[in-house]
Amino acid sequence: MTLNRSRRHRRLAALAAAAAVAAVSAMAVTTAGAAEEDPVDAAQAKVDNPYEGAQVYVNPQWSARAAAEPGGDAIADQPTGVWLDRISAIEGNDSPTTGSMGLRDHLDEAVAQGADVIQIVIYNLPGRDCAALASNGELPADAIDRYKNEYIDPIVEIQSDPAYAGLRIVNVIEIDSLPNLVTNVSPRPTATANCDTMKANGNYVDGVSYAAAELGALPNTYNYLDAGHHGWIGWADANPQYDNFNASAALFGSLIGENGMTADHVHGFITNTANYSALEEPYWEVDQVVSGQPINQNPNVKWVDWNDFNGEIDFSTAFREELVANGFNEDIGMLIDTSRNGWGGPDRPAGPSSSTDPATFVDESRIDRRYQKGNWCNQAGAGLGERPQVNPEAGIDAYVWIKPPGESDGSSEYIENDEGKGFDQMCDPNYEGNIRNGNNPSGARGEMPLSGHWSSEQFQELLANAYPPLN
């Protein structure tokens, strides 16, 4: 699919200008006087936004599943992320999660499609997802050498093949990792033993910085590090116990210099990966005054709970500025995963509430219908969000579908498997919650398979509740 939305902004940093000059200089003039551009040289001249003017790779395996569903043809041509969620996925392992195509197969198919961009999810850290169980990985907490030697290094080798030099390879690096070292470690009340272990052994920092440095050294790659979402790290506070926003940006900044990683190895960051947070709330502002008090300063409004943001656009824009303040380049861009954050359908409010009670006002006005922003597993009532598009807002490179719609977040009950995936109670529709979601119901769908496996029922619900609605 070609992303051709008109650009609303242009960052004219020196590196971007140099890249543009390099791209122009790569053009050769034929004897007939016509200019021809070498696609390899063009791809290797780093651009400000890899999605601009680009045809983005459509994963044929996901596309076939989507097209086989009633109504799925409407979105089967959308580009989605290719998830490398275990070592065997690099070569292709014929699993329900990743299918039979390996990384090289996807890259070959991208070349055959004439794609300019392919999106790869790097997702196999040791002790992966330390605050959850549904998406735990194959590598134990201390297996950093295996991660580097058996996972990252082979990916780098394949991506560096000259056969793929004409592709812009977007790497989304290690979702649900580094923010855990801020929010889910001691002395926070939300701490888990696994996250304490990963902070103590340093393998998240080691692994992410190694991946960014090795992949970022290639001439046609674009690394975007995962940065959580506004309902996870949207709190900025002078008290370190409550500051997720500034502390997370500082943690990302501390990666610079580790394993030779530089700011130039990071093209940007991505928020809301595989999550459900709305882009914005059209009917209320987070600091709106209701009954004489700003909403985000009212202790009775549990949905907001003192958060500085109520949507991903404002959060991503502000977090980008904080990342720059912590050492990243001024021209970094943001991505937002909009695959499941539309919240359309019959339960979507048509306007603001008329209630003068602040909590009731928010609950009746908000389009995000989750019980709580910490709910992340197979949320009932969710819908497809904005379709992938380039330059939707200033500082945001693209809306993307990194999480392929229809693929589960985790099983509703324990399912024995050989994929290293456990059972997380947040995926149980009967679970009444824990401290990390404010002791609210999980809001999860029932009858769901292992993470990454296909759910026809969930896919149909996402279609039905899409916003903007499907034509």
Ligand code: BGC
Contents of the next structure:
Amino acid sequence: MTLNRSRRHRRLAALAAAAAVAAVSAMAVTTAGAAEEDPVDAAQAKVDNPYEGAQVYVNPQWSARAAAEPGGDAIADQPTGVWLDRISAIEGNDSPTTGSMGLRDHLDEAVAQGADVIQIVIYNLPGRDCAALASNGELPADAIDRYKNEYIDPIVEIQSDPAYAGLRIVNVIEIDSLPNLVTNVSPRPTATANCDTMKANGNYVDGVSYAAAELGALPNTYNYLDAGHHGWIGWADANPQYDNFNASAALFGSLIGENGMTADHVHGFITNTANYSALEEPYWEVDQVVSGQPINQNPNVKWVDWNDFNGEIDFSTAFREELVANGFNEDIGMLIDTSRNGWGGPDRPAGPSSSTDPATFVDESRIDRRYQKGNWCNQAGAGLGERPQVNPEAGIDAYVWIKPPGESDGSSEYIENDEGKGFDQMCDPNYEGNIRNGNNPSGARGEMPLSGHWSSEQFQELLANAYPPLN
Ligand code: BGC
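Can I get the form predicted in complex with the ligand as well, since the one above is the form predicted on its own?
Now the full complex is given, and it begins with the chain already shown.
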């Protein structure tokens, strides 16, 4: 499945047509509801794009940290995600990650700010982050009842308080979960024991569908399920051993009907959360012919490695369609986390390479400077990406900053803690890699704290390498 420019433009035209139809039917629903004075169905009462015309909540605790850094004022008023990364974060636990504010405190503050939208990250699955160790979390693989009763139910209770009825609550649901059950399970060589366990016990499917159904039933919530990024699931293939794209969409589709979750409970999907994948590569196309062969069919171009995409815009747009084909509503919207995917700074190429060697051409032309797209931890050289904005592309509801810039992805070496955080070698700058990153160096920054903890050095680098640049 190759996506060239003309195909992308055809897709955009089709999306625009679909959006026009959606707008008409939304108006019809409103009129009918008003005439009969029936309670409007919760899902239908929701607006098409919650970010449209909206002021988005600024987390004062992140904002204060950003503002305290030299130059941080330039971005301290940007909206970022509020991560509920453990049960105690719901009440507020004074942890170095989530800070002292609990969910109610944030919602109250959002009302006080006059915000229209608040972005909450639901992140506490049992057996969390099964292919890595830096963010495993507090709940063991079998703790699905605790997830439902002690984590999701209290969040639903708080979000349903009429005091917050005027807020559109965006819930970003469970980062780095379901695609692991496609790519990191047996018999693939990339399998991990923990991902095999989570596939076998069904608790990711159970947990995500429960969260989406319970949260999605509220009239003012907008669920976006996490869908990885193009460097993770951007491969479609007829051979199931190599297909990540279609299988991931099918897995998401299989949630419909579980725990009462319907398509209406899912407003859309988010890609690139806390990752570093570029929105697009400005200087080359993934299927461009170099020296007689399309880049994405050339085995020597390791950076692409047959991937169908070289950026998040094309991937998100295409994955949206595949999700619709798997049962989700035609008007779902995508979000893309652009908090750290700018890749500006001195190493950013200014134009395409003149090399005729395909691998050299790609390596010299690409703005994403990682060793390999499987690298996810504290990438050295990264910069802030596009500032949060609404409707940047057809089918994309917004660019958002869900990962708060300055918060670590994982510690560079083992640090004792009571947060369920392990040490993942992918966060060690000296690690030479494993099969999940094609045995490449980790590319991680050194001297980094536990995941979620603040790194002044990383924050400074993200500012310096921002693209678009800051002023
Ligand atoms: C950590 C969380 C943190 C989040 C946002 C995750 O990697 O595990 O504790 O809240 O990042 O920084």
